[in-house]
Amino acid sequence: MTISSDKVVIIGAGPAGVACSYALGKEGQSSLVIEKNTNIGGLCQTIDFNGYLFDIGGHRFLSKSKIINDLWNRIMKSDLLRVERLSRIFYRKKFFDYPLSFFNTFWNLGAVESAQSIASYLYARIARDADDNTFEGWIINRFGKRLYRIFFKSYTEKIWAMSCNNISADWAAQRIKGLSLRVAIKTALLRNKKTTPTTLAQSFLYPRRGPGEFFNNLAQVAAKHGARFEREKIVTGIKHDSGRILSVEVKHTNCHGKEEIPVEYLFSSIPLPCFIKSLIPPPPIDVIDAASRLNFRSYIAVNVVINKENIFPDQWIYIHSPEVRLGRIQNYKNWSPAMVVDPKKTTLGLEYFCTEGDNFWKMSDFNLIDYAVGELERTGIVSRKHLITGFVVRRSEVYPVYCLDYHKHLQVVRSYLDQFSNFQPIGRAGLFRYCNSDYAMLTGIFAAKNFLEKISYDIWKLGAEQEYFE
């Protein structure tokens, strides 16, 4: 099926937005793709500070997909970098190995604690007795109440900001698929490939500056062939009727004056309950009330550049210590030689989780910075002295959140979007998953094709089977 001009509008140039654009191209279908930012790329943008390149976030290219395997090798090529993974967990001012490692955990830990930690997983696997349903139940019945509380407790509740009985055990199941300790040490002892679970793979692949210049290029060659990105604007209203969407209505970011775009067919990576809101007419009130209940943790970046050649080797950093705030911290030359312009300075990503609107969220960025590098140097991972400059980011709307009930909320809102005939929702935003960008990607792609080929692939439960987790 073929559209002629702009009337298939992609809502969002995000990994799955501009993977649809180029699926699309490939077969000779024009696109028009919305965006609200100068940059394409979504959470997968690399920014270019002072010749400094940041990641928004740290994006691993790692996928069990052939199709998105031999997208990123077309795409790149020589550019593309096999990077041996090192990610460990930073407490009580000691590095522990995640994916958690037998033999280092009960090393660092200590006699006592390691004993008191064993007991208690034993005790976990007899009696069984937490509530798998939610994160906390699920991680105890595999590793024993004593290692949640210093493995996944702490830096779970940094990034949601709610009492881990009321998450729902999808956020384990999906982001850790397949580990336990007993995993860990038969892993450890057996070193078996075959039955190593998705969690623990230990090398990836990564574009020499960065994740953004895949999506720059990509984009590209989906303009190549007839794909035409309009940026920095917003839209304000999607009108459709008798099942069907029929226009767009967007701003300019700077402007006041509204466009309205005609549209025969639709996709949107944009917050599920943003694309709820912009319907008009509106939806019934109980589809209006259950997208309000899906909510998202927002993402701020502290980017510094450190005058120290050598911190620490891994590409990243878990902060399970209480007493910051700091969740994650980025090492970004660590990443790719080429993301540092001075290979004797370091440039450090520090991760918070906040909500959009909060206090943190409302800081300057003088004061954000401050404060970030006042608790990276309570770690005591670096002095403040060794500060040469910084930036700020913001994101909101990233973390898709799975409290306990969202999976009513999100069967409600799907139901009434099911019947537009002209419609797909994709992506990790659009679809309420928290996923990586290669199955973003996959929706994005998946769902062209189910545009094209008449063809009903379900985007909502596409390739989980083929996620790499964590």
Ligand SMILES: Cc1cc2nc3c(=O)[nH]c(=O)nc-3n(C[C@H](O)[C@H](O)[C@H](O)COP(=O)(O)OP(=O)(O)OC[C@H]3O[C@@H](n4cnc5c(N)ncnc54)[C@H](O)[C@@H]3O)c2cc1C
Second form
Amino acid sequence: MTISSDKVVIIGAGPAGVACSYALGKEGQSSLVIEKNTNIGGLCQTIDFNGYLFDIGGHRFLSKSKIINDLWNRIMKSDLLRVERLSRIFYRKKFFDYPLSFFNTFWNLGAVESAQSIASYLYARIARDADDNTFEGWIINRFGKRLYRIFFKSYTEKIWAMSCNNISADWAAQRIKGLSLRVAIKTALLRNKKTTPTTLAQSFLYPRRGPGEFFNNLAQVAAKHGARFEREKIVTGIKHDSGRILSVEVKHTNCHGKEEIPVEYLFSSIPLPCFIKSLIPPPPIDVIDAASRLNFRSYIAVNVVINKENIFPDQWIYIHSPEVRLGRIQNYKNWSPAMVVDPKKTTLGLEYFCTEGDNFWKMSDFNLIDYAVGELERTGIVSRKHLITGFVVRRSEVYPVYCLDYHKHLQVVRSYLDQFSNFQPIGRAGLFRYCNSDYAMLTGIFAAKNFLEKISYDIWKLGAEQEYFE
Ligand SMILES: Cc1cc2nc3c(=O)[nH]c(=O)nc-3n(C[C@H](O)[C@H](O)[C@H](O)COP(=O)(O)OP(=O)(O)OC[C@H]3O[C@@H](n4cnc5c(N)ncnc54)[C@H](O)[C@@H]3O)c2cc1C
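Given the form predicted alone, corresponding form predicted together with this ligand:
So here's everything in the complex, that chain up top.
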């Protein structure tokens, strides 16, 4: 079956939307992709700032899916680098290996703290009395209370701004599945790749000029197959009747223009609660209520150019020190040398997690740069005097919050959406799933297959065990 290109509509040109348009195009189905941003790639875009390239948080390409690995290789060819991973935890002014390695961890902690940590781990293994349904309990059962406090609590609370008691263990199970102190010891002692859980992947792929390059190239191939990308247009309304989507209302972001586009089939990667809010007429009140309880954390990167050739060798560092708000530092030339126009300079992404509209989110760019560089200086990693320039990137609705009862609310929304015969949600925020770009792409590809081949892969459940996480 093929439908006129203007009537198969994809909302969002992030990994899910671009992959969907590509998969449709390859089978002769053209599509219209509506994107509110100027750039293609969503959270995977690469931003050019005076010739220096910045990701929205470094994006490693790592997938267990042959479909995705083949696609990365086919599109990027020799411009896909294999990067040996180095990413450590910064805590008490010391660098700890991450994934945690047994010897380095205990060397840095010192004899007394190490003995206490091992005792607390053994107690946790025997007692097994922490609640495995919460993030806190899940980690304590696998690492003990002391290591939990040192290596998981502060960073996790920086991301989610809530107590680890109120975070679902789903997030831990998804993010660090297969990892425990026992596994870390086994990996350290045996150096056995077969025992290496997903979190411990030692190398990854990375496009020479950042992930945005891949998604731009993929979009170009999709365009050759008939996809049309309309940028700087935002979907503000979705009309429906009798279980069918009829049209989307689209506003131009740079003028007052508005249009209504008829839809025969719709794929949407916009955040699920926004989708529900955009429906005309609105859904029943219980669906609106459930969607409003699906919350996201937002993200700010203060990107800086530093007048120093070498700062640290890692691609990124997790900042666990509770005395600063700073969550992570990316060092882009360690991802690919092509990310810096001048090799004598270093570019850093200082990453913060916040809630859209809170005081941190509302700070001016100038104040944010000042604040972030001040924190960087306090860590002792770089002094303020080396700062050349910087800019700020804000992204809302980035991290789906897995609070304890999110499943219940998600189920209400899903059941309601199932009624639409010509619609599929795709992608990370579209499915309210904390997933990486490979998984987001797969949801787009399999949704396209569902449409083209009239089959029914369950997009909500697609190969979850296939994921890698941080
Ligand atoms: C800091 C950070 C680091 C990450 N690191 C990695 C990593 O190392 N490896 C990895 O694989 N993944 C990583 N990810 C995850 C990856 O970015 C996401 O999984 C992926 O971008 C999700 O793709 P998507 O298409 O579902 O959503 P998005 O990338 O969010 O794209 C959605 C698109 O929809 C557009 N849109 C939204 N609303 C509208 C509207 N109303 N109208 C029109 N357009 C709209 C947006 O502008 C956006 O372009 C990271 C994410 C973050 C935040």
